[in-house]
Every structure is written in C-alpha cells, then in structure tokens.
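Coming up is one lone chain in structure tokens, specifically the form predicted on its own.
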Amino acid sequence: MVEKKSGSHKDRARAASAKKAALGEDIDLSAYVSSTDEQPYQSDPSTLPAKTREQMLGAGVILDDPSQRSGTFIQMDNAPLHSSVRQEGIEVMAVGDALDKYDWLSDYWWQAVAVDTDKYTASVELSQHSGYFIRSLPGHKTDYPVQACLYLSKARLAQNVHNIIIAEEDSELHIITGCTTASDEEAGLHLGVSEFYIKRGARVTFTMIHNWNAETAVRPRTAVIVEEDGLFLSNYVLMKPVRSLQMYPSVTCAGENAAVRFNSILVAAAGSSLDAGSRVILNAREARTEIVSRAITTGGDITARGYIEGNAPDVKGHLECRGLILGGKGTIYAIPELKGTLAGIDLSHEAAVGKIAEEEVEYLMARGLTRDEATATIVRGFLRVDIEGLPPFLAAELQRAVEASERDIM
C-alpha cells in the first residue's frame, strides 16, 4: 500500500510539473500600477542622463551616435519619449500618432494577434499606453537598423504597449529593439503586443535584446504574417536575470516561398524562470522555416519550446534546441513539436540537454588554459550561432551583446 501511494504521489507531482511547464507563471496584474507621470518629449535623446543611456546601450540602443541608426523610438514607462527618422522611405512614430494619421491602420489592429488570446493581451487593449509604429515603404531598404527602446523607470509599473510593424512590398527593414529597466532591484511588468505584416518580397530582420532585472516579469505576445517571397528573421538574446519570461511568437507563412528563421540565446540565472519558444505555421507551397535555440542555465529554469506545422506541399522546417547546464540546480525542459497534415512535407527536429564534457575541458587545459578559461571558451563556442543572411553590422551588434554578458554567466 505504501509503495502504491508513493507512486501515485510521484504521478501527481509529475502532472503538476507538466501543467506548470505548459502554463508558466500566472502574474497578478492587480499587483502593478499602470499610471505614471508624463515624460517631457526629448528631441535629442543623447541628453538623457548618463545612467539611462548606459542601460539602453546594454540593450543595443545607441543614443550618442544616431548616425548608426535609420530611426529611433523611445518609450519610458507608458509615454513616448522620442521618435525620429534619418532615412527616406522609413516611418517611425508612436502608434497612437500613426492611428491618427492613417485611417487604414485600424484594419491591421488586432488582426495578427487576437485580443482575447489571454488576460495579458486583454490588459493591453484595456490599458494600452502607446507603443511604436515602424513601416518601410514599397521598395525602400534601411541603410542602418531602426532602433526602439521600451524602458521601465517606475517601480511596480505595468508597461502596456502595442506595436505595429509593416514592411511593404519589396522593402527591407532591420530593427533592433532593446528593453531594459532603470533599477536593478525594483519589480516591474512588461506587457507587449507586436504585430508584423510582411508583404510580398519584403524582408524583416528583428533583433531583440532584453536587459531586464531580477524582479521584472515579461509577457510579450507576438504574431507575424509573411506573404509570398517574404522573409522574417528573428534574433532574440536574453542573458541577464529576469524574474519571469513567457513568450511564444507565432508566424504564419501565408504566401508561396515565404521563409522564417528564429535564433534564440537564453541564459537563466538562479531565480529566473524562462518559458520561451517559437511557433511557425507553413500554409503555402515551398514555405520554409528554421528554429534554432541555445539555452544555458546557471541555476534558473528554462522551458524551451518549438513548434512547426506543415499544411502545404513541398514545405520544409527544422527545429534545433540545445541546452547546457552549468551548476547543479537549474533545469532545462525542451519541448520540440512537429505536425504534418499531408504528404510531401519535410519537417525535422533535434534536441539535446547536457553538461560540459570533462574531456573537452581537459583537452583545452592540456593546451595551456586554466579550467575557468577552458570552460569559458566552450561556453562561448556554444553560444555562437551562425545566422544566415544577417547583415554584418547586425551580426556585430548581436555578438557584442553576447560578449558583454559572458562574464556574468561564468
């Protein structure tokens, strides 16, 4: 009887663990405030306090030399602080201003993301405080990335944003979005809805660098629609502590030969809980996708998801998830999923979770490195993800973000 009861208890524990992995942490929205003081508009964001600029730089946002950016948008708490454009054919502004300017924009509002997806999307609709609108006009291409920063400065604030990104036909957009906080200790909540519309032959590279603190909860809700011959390339980097992250961007390839690539680098420090992944639906002939993630835990918990669904002839998809456990208390839970609904599709996945092999450390030590140096070299190689089609200046930005955080990992 005791043995049977013990087994039942283990089954219940496993079921509870699976349910938690499926749902993520439930955030009490009433624990946060949404009102904040009005922020004066900054025509020159380089005059912001040095500490603020430093925090934003850690998230890939450059304010001291705007010549390296095609446009800039900054939101502090729940108010737009700055927007500007340095290139013809590119539009950057607060989404409220864009809705006032363009009657047709309402046709895109809540079309990719459903407003009733969950309580977080509903909260954004009921308590939305701006967000950004970025658009490339037909045939125009960004010379440098457009940058957007969503900055939390007030303690216990719920930042609610709704972003719209449109790449018109045969245009090209490179976007760096950096999210960060003023305080290293105060709690905060970020709720961000982002809707991407990538028209025929357009290309969007979206690089997101999160630099939150250990008390921030983050709930992005993102959906993308890619038309014929369009490309969506997403790069996500989170190497700093965060209390709780739950994100599962979804892309629908709606046109023939549409392509999607996701590249993610996740590091979970002790106390961090990350539930992150990507979902791609291949609904058109010869659409293709690749999802690649690298996950490291130094004491936190990671649920790494990936889902590819093939619903049209000659589609291809590959999912790769690799996890590395540094230390003894963190966990990585990899959930790769594939769904095919007809013959003639090509979907595959691979997942691996483990520790640094001792023989690799010893090999490097035999060549003169200390144990710490050898471990750091292996970790650095693990985090290096070759991203096809990434412009050199974006590759450099991404590598800089990774290198800036390597010391914290070790």
Given for the second form:
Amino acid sequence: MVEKKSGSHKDRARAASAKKAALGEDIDLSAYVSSTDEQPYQSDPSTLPAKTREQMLGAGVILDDPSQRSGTFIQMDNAPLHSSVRQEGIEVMAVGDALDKYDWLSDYWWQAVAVDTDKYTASVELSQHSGYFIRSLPGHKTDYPVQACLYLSKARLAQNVHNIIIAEEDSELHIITGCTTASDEEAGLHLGVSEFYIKRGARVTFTMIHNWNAETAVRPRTAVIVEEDGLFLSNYVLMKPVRSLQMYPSVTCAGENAAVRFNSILVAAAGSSLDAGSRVILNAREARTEIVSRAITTGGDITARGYIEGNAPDVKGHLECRGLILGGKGTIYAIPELKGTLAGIDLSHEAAVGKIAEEEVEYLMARGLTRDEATATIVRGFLRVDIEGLPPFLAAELQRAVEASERDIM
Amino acid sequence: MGGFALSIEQLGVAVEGRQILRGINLQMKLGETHVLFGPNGSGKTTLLMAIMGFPRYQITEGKIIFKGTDITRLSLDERARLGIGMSFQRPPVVRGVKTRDMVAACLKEQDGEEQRINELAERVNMADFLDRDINYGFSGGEIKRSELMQLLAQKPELTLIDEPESGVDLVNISLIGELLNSLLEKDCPLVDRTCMGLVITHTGHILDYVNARTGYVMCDGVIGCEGDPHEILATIREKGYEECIQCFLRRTPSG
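Beyond the form predicted on its own, can we have the form predicted together with the partner chain?
Every component of the complex follows; first up is the chain already shown.
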C-alpha cells in the first residue's frame, strides 16, 4: 500500500468517489472485493506455474527467456510479485518503492490524469494497490522492451493500480504490457491509472495486449504529456472477450514537433461491450498525430472513438477508423471527432463500417481460395496495421499476437 | 466431346432474373485461343463471368464441360482449382491484402515461393507494388499487369480475359501482349500447348499479339457469327457492328 504525501488528492478523490464516468456502463464497485494479501516475491519468474506463464505469454509477457526483455514487472492481484532490470539506464519497480525512493515523484503523481476524473480514478487513489514505475534515464535507449504484467487471479477482485512512466530527455523506451486473468470465467475488475511523461526528444512505444475473460470489467485511465520533439507510439490489441471495457487515453502534445500515433485493434465477441478511443490534443506548433483503429465485431458492441484537437499553428492530424461486422449480430458505432481552434491547421478523418464486400471474397475465390480462406485472408488484411517506427522484432511480436487470436474470430 | 477441352452447350445465363444469354455453343481444343467481339451490352462479359462461375450469373439452361467434367454446378473456387482463371477488368481494392499475398495465393507450390514471386514481379515490372495493398491506387496499366502476374502464378489451363488492351497506353500494350503470349504459350507449337484463352476485345489490337484461332461476334445475348478472327475484325472495322447484326438477322429465320 502506498501512502500519498498530499492530503488534497485524497480529499478530491473522496469528493469524486460516487462520480459516474462520462462514458461507458456504470460499474458497481461494491460488487468487487479488495485484498491486501501480500504475494511472496519471486526472484525468478520463470518458476511460476506453467499455466500462469502461458497465460502471461498470451499477453506478450515472456518469462522463460528474459534475454528478449530489458526489464520485467509482474503484479498479481494487488501485490507486486517481481521486478527486475537487465539493462543500464532503465528503472523498473513497484510504484510504492519508487515513491519511497524519489521525493520528486510526487510532482508527477496525478499530474497528467485528474484524480477526480470519475469514481474509478478516485477509487485508485483511495484504495490503490501498487502499479509500476518505469523510467528511462536521459540519453539511454532500450534495445529490448520492458515488460509489465498485471495479472488477476482472485475471483471478484478489484485491482486498482497506478502506473508512472517517465522517459527522460533523448531517451528511448519500449514497453510491452500484458493484462490477463487466471480464470476463464471468474468476474474481476481492473482499474488502471497510467501517467506518461515524455520529455524533450524522448521516444516511447507502448504496446498493450489485453487478454481478459468474458466476465471482467476494465476501466483504464491513461494520460500522456509529450514535450518538444518527443514521440509517443501506442499499440493496443484486444482480441479476447471482455465483459465491459471503457477507455479513452488522452495525449497532450505540449512541445513543438511532438508526435503521437495510436494503433488499436479491437475485437468484440458476443457479450463483449467495448467503448474505446484515442484522444490527442495538439497544443504546440507542428505537433502531429495519426490515429488508426480497426474494430471487428463477431456479435459484441463496439464504440470506436477518436478525437483530435488542434490549438497551435501548423499542426497536423489524421484519424482513421474502420469497422467490420462479421456474422449477423453486433454493433459498431464509430465516432471520429475533430476540433480546430485556429487557421493553419490540418485535421482530417475517415471512417467506414460494414461487412466484408462479397466482391472482394469472390476476387480471392477466383484465385482458387475457398470462401473461408478468402474471408480469413481479408480479415487478416483488415487487422494488419503497418506501424511506422516500431522496431522490427516488436512489429513481428505484435503480428504474432494478432495472428494467434485470428483463429478465435474465424 | 471429341478432343474439346472446353465445351459449352446451349448455355443460357440470367442475371438477377433477367435472361442475358441464350443458346450459346462454343468448343475449344487444348492450346487454342478464341476471341469474342461484339458491341457493348451484347453479353461478352456475362459469358466470361458465367464460365468462371460467379454466383450472380445464373445458368438457366445448358452446360459447361471442362476437361471432361461437367462444371455447370461447381462453385467459383472449385472451377478456379480445376484450372480456370480470369483477368478482372475492374478488380476490387482489398485493404491490407498485399499484391504479394495475392500472387502467393495463386502459386500452388510452397518451395521457393518468395523467389518465384519476386521473379514474376520483375517480369511484369511490378516489383514496387508487391508490398502495396492490392489494386489500391493502381493505374489501368498497373491493374492489367497485376492481373497477368497473378494469372502467370496461377497457370490456369483456361484463361478468361476481358479487354486486355482497354485503358492501356502503347508502351504497356506490347508488354501486356508479350505476357499474354507467355500465358497462352504462343511460342510453343500448338500440339504442345496446354493452355487455352478466351479473350474479349473491342479494338482487336490484341490480335497482333495473340495467336487466335477462332472469333465470335456476340449480339443481344447470342453468338451471331463464328469464323476467322482477323476476317471478322476486318469486317467490323470496315462496316461496324451494325452490318454484323444485319447479316445475322438476315440469316436468322425468325428475324
């Protein structure tokens, strides 16, 4: 448990503890239990049970061969289980340890995300259970990504985490975070606050794979501040069922020439309800963003949002939102939004929702593919997001994660 | 059917309940290329689509025998796997599916696939297009070359080609002619050829490149005339389709 230095955060959280979120189904927090059980620290996570490791691997977290990672953080339910670093210039630890270690960290605490955003952020403040702190030191570049895993093992548990990520000036940081559950059917709640601070000239790629179960409710609250010449590149993959997800991470480009790219792949099976978007505020000259989302429903409901706001000269933003309805049921509601507040900005969007065009299926069938093969090829193509700036091995890993889930869709 | 690898007998085709083709008869031996002439709307494309097996083109009567098999009831992909291929006039863009993926889908062999794809792309001058989404932003000539590259990979025994010269500039047309020849094995003695082609042409330019044996003039959903393709083309050039139709009407008892 982390004790906050500032009383005012607690006060503001208490005042917001019943405040419904602006978007998404209202989750009854009292239906979930809190746990203060400590987990025994694991110095070697490769000794975790095989099933647990396999589930983590499904979310992109590799425990058997740490040579592909520059650091690892694992949290089970409410307690940190492991943290380690394999490369100089990177810090990875439980956020509580970081607060003890660095007095200055309180300057970052609830600075990007408002503590009283809604009852979920309030809940994280009032009963927070760790989270991770990842920092790249000035000028240091990671070769391999840091991996972080947030794992839900107990039934009906509310996991409240607060993560802080800082990329110091001219550093480069790659993070893969995987979230998953032990059980395929137990209910659970994940509330995750993540605050990113990307300093001048720093580059961060953040790849998040969510493998929850059909009973989990998920409310991430993420905000990012990008300074001059900084880059934030986010890849989000959700292809497994989840009961209810609502998130709308928000990035502010505070410095000139800051750049942001969001790629999201969302798949909703029957019973899944997703409300997910990406929001970018371009507040400095020549800041730019590209938001790309692909949504597929095989019976669930998806609201795919996107918002770009241009408040400075020569900013540029493009939003692309495409949805595919497979099978008879399911809804995709695409809501792309643009707001410009001065001349000399360049914002655009394109959105399309539909089923697979019969003409495309027949084109592939005329080359000898069966109807199923043709459909699978088109779906694979739909999900293929070519990501500029992603290191090749990360791109390959992302592709593998997508392909591993394709079987469930078809 | 004595030596015919493709035999179309009394074929009738309807599209969305409307009868388009009636009583079509056409026979082709292995290694031959035949050419379809006819004014717009005469049913040439419908015939190709019906042979390929697109579900929108419903066969109402008659049958199609390909290599001794009655394919009249077979699906599009079954016909493709039996050895029928088609060059699309206006193929759809399939976002996320690369040109490379399409060529790979056409190649049946697995060994050396990557190298084979690259060779084919070099040959059709499309190497820069392999990693682009198929047909996305392709020009008319690029579409033709991409289609022919896929067919060269697929190696169908019967190739159906709809207006190979349309929308293609003069530089491209010789390359396309050359590729068609290769596809239809023009340089190989007739007895050794195993590929057949059925080509729709408006201008007849393609006759300069392919070795066509028989030509047909289609009008109003029937084959009105059959003969030497160069002779037919000369008549059409001189007198237009109007004369073909008049000639046909004179020969048809019901008028």
